[in-house]
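In structure tokens, one chain follows: the form predicted on its own.
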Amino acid sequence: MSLEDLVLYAVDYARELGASYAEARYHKNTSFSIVSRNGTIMGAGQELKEGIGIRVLVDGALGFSATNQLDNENVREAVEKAYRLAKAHARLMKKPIEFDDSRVGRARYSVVEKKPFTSMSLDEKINVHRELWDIVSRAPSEAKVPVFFLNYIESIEEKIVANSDGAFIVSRIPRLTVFYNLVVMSPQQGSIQRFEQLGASGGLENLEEWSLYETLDNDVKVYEKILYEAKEPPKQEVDVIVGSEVVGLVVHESCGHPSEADRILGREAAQAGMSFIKPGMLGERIGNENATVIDDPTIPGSYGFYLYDDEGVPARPRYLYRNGIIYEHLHNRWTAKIYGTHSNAASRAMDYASEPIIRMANTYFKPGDYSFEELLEDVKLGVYIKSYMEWNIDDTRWSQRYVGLEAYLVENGELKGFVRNPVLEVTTKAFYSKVDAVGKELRFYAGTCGKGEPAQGVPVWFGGPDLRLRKIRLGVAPK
């Protein structure tokens, strides 16, 4: 029996048992990674996760089970286990679970690598680690680089999703990921730490687009200058230009997560936190007219790319905040039914052994029409925070704090030197309400978003343009 037939068999058998809804997902994740520290290879290896996850709805309760034994007998047992779990839970349900009547799709799609992973030899990939360490270690003139950790990952995610409502989706998405952790240190001036993740769907063409050799050489030199030249930020209220990297993190944490409908309904409270958004808050104002945040899984080449979610619903852009209004939540078919709407295809699982839950994909602040020079030009005194070193946000995603890494003093519309450790500390509403001007250049940054119990990490992009905020009092973090 083929894998497609096995998935369809699981759905049919669950229906025979009496499930009102049945869903089966063949899910295969393969990856190859090379890890190094200071140019020395610490390890290389391959990983395979492959199996079928099964979800059934019985008497108003959901049951989930999975198996990595891909034959009729084991799939049959997994279906029976999911059915028994749902049947047992049904007696405890205060309110039956129902799914909305969202349209589901039948499609096959794949991301095609312009430059396949096999087009580069293992020796060449290992040499990338050594060459990058050589560049990083030689870049500073006075400071040292005691730590440069690099993790290079090639991965391919393949799925066959079918359900009793007629969905049948076959997909293949390759992704390239690079993590690095970099420390620049001076005994007299302290240290700066930079952690970054680069990621995109596709093949080795992304490695060329990221220009790691030039970028890391420049970054280390900038970090050294910050150590030796940066001054404290102004103590009075100033205008702040928030760089796209920081903007992306802000929208992910203070819009994307609190817009997850399962979190709003309390399902995540004991797992990943709560949301300041409560049922009934759609249509309330959270910012000014400049504040629009979109989550879009369909962006070509994106790290969080997909065209159909794990319930078979076609993906589309989701407008979470629109012109300052809480406009739309992230939904699966269960939460959509509760809200009296339709799913917007936010249901996603990390692997075959994980249940599909509501997730972000590619979340970004909608660009405006200002050039960077126009954002600067009428700032008499301000700070431009280009990137961040650390951050935190409370469980309801309301109060947040971001410590700048690469940051500049702005005087009379010009950059005038480095600022050390500026702290932007705002509430969610204050941030979106103080946006005065929005840049036109949209940039994205990769992340692995964590959620759920057991925890699931899925690939996402977050991003936006540079923004200008008026009248902000910055703090300063200790060196």
Second form
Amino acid sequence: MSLEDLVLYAVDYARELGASYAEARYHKNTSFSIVSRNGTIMGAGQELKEGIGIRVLVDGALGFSATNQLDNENVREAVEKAYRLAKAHARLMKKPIEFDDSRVGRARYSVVEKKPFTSMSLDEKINVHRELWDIVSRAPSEAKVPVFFLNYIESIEEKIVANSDGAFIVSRIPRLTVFYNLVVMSPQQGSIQRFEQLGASGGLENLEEWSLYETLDNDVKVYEKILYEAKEPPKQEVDVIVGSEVVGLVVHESCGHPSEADRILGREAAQAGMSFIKPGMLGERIGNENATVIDDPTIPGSYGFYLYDDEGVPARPRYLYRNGIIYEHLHNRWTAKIYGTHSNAASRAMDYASEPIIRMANTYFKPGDYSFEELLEDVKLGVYIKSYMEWNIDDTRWSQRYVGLEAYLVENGELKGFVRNPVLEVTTKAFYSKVDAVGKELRFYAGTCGKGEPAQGVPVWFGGPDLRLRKIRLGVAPK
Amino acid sequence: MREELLDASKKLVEKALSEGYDEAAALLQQRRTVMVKLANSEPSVIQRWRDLVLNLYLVKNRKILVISLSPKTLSEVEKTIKELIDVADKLYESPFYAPLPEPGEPVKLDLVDKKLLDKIEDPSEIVERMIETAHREKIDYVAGMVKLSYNEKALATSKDASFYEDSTSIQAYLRAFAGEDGSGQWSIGSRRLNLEKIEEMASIAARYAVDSRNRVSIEPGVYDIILSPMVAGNLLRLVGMMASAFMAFMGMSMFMNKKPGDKVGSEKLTLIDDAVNPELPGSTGFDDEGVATYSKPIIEKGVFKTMLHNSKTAAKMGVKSTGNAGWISPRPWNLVVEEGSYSLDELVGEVKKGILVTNNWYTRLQNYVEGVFSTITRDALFLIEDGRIVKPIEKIRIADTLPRLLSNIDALGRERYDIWWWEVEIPTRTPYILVRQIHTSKHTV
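Okay, that one was the form predicted on its own. Can I see the form predicted in complex with its partner chain too?
Entire complex below, previous chain first.
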């Protein structure tokens, strides 16, 4: 039986057993990685995760079962287990689970690598590690780089999704990811550390796009200066230019996550928590006119790219906050039913062994029309926070903290030296209400967003332009 | 499945050697797991897995390849082994290379609980008991999870290790909500099913939810802090992970510039990697290289005692493996904190101005080498004044450094709890811990 037939068989068999809804997803994740420390290759890794995940609704209870034994017998058993477990727990349901009647699609799509992974030899890929170490280790003049850890990952995600409402989606998405951890150290000054993830869908064309050689050389030189020169941030209220990297994280944490309807309805309450957004809060104000945040899975080349979600619903941009108003949540077909709306295709699973849950894709703050110079020009005293390391947010997504890594003092519209570990610690409403100017340059950053039980990490982009906030009191990270 | 797994792992090693690899190890794991996730006091999804995962370690001319596969068939694996020999040829010698070690005699542990095994087919009774127990308190609803697993693993290496181990485990946690702002969370992890312990977990979560209603705000500052076992488990997991020699090599550890014998904490702190405790769910008799595991202190009376090694990191540092492989990175199996002599009331009694923190999450570091971190509290949080709990308070961050946190430990409870949940991935047995003079922070606007 072909894989497509096996998926359809699982759906049909679950329906035969009596499931009111059935869904099967063949899901294959392959990856190849090369890991180095200080330019020396430590090893290579290959990963293959391949199997079928099955979901059924039985008497209002939701069952999920997964197997990587891809034959009729094992798939049949997986369907039966999902069915029986759901049935056994149905008596504990107070409110039966139902799905909305969103339109689902039948389609095949794939992302084409402009430069396939095979267009570079293994030797050339290994050389990238060596050359980057060469650049990084030579960049500082006094300090040393004791560790430069680099992980290069090529991955391909392939899926066949079918459900009893007629969805049938076949997709293939390749992605390139680079992680690095960099420590710059001086015996007198201590250390500074930078961890970064770069990622996009597509192929090796992304390596060129990231221009790692130039960026890392410059970054290490900057980190050394921070180590030697950075001063404590001002203690009084100042204007803060929040760099696009930080803005991206802020919108992910304090707009994207609290807009997940499953979180609002309490489904993640014991794990990642709930949301300050409660049912009935659509239309309430969360920020000023400048605050518009969009989540869009359909951005070409994005890390979180997809055209149909894992419930077969076609993807589209979602306006989560619009001109300061809580405008739209991220929905799957379960939350859409409760809200009396339609799914906006936010349902994704990490791999065959994971249930589809509501996820962000590519979340960004809508750009405005200020150049960077214009954002700075009337700041008398301020801080520009370009990048971060530490951050966290509470489990309702209200109180958040970002600790700047590369940060500058701004005096009379000009950058004047480095600021050490400034802490931006604000509530969600304060952040979106204090944005008084929005940059015009939209930049995206890659991340692996964690959610669910068992935890699922999925690729996302988050981004935005640089923003200016007025009158913020910054803290400083402890020494 | 014992014989099948052992056979298959041995055959894969033989196949690898016949294809031209110098060394090989195959770790096959068959898992059967059921998980019921709860929200609003009812199941939100019942999940079940049955799969076979294969991890392969291959060496050719001191070049290392690590492969993780969920294979449809073993012939598919053999094909991959064959294909990758070309990749191995082109790699460079790993600076971490060391030959696979001679296998030890695995510790025989009784890790299977028949009672638990039976419940994997239908855990609904446990689920019902958790919900019902929590609702004995005046709470509104609970969310949480219970997971039951049966795992089998077989390891074969080219040094003639051929070991098998099977085990059961249960992980359960609940978060209870009461009124406008009350919430409490607790967890338990074990190799054995003990319904009384699960009820105790549900009761603690529910009681904290009720007790934490009507919170007031406090100003951030420097406080004495009592870390509940949930919080201690979350923060000490970082310490446990950083004790991995690999993490130190990678610049991801506060022990990067330390060596065994250095003082790293209060003399009241002893933190053990208890690999062979048959009750704790991380226990195992052999590591991924076939080295016998054993219990060892990571920190003993405040002194850094053992860095965790596999044979590669050990060779690099001229010491012996500690039985913590991970082919690439060593890791702790279970963390156990030596108990103190205080009851929780007595710990509170030691505090003039402080906070009892019962749960936290989202711990992140600004700098691993220096251990600069913050974490945000959640659920019940109480202000302590003059040795008494005076009122529940609103969320605040702990924002300090791990070295200071370890150094400022002043007293430990005598009762320990077995914690294992989303934010404490390493099973941890720990009491409540009193830490003096810790910095806190909060949003400024």
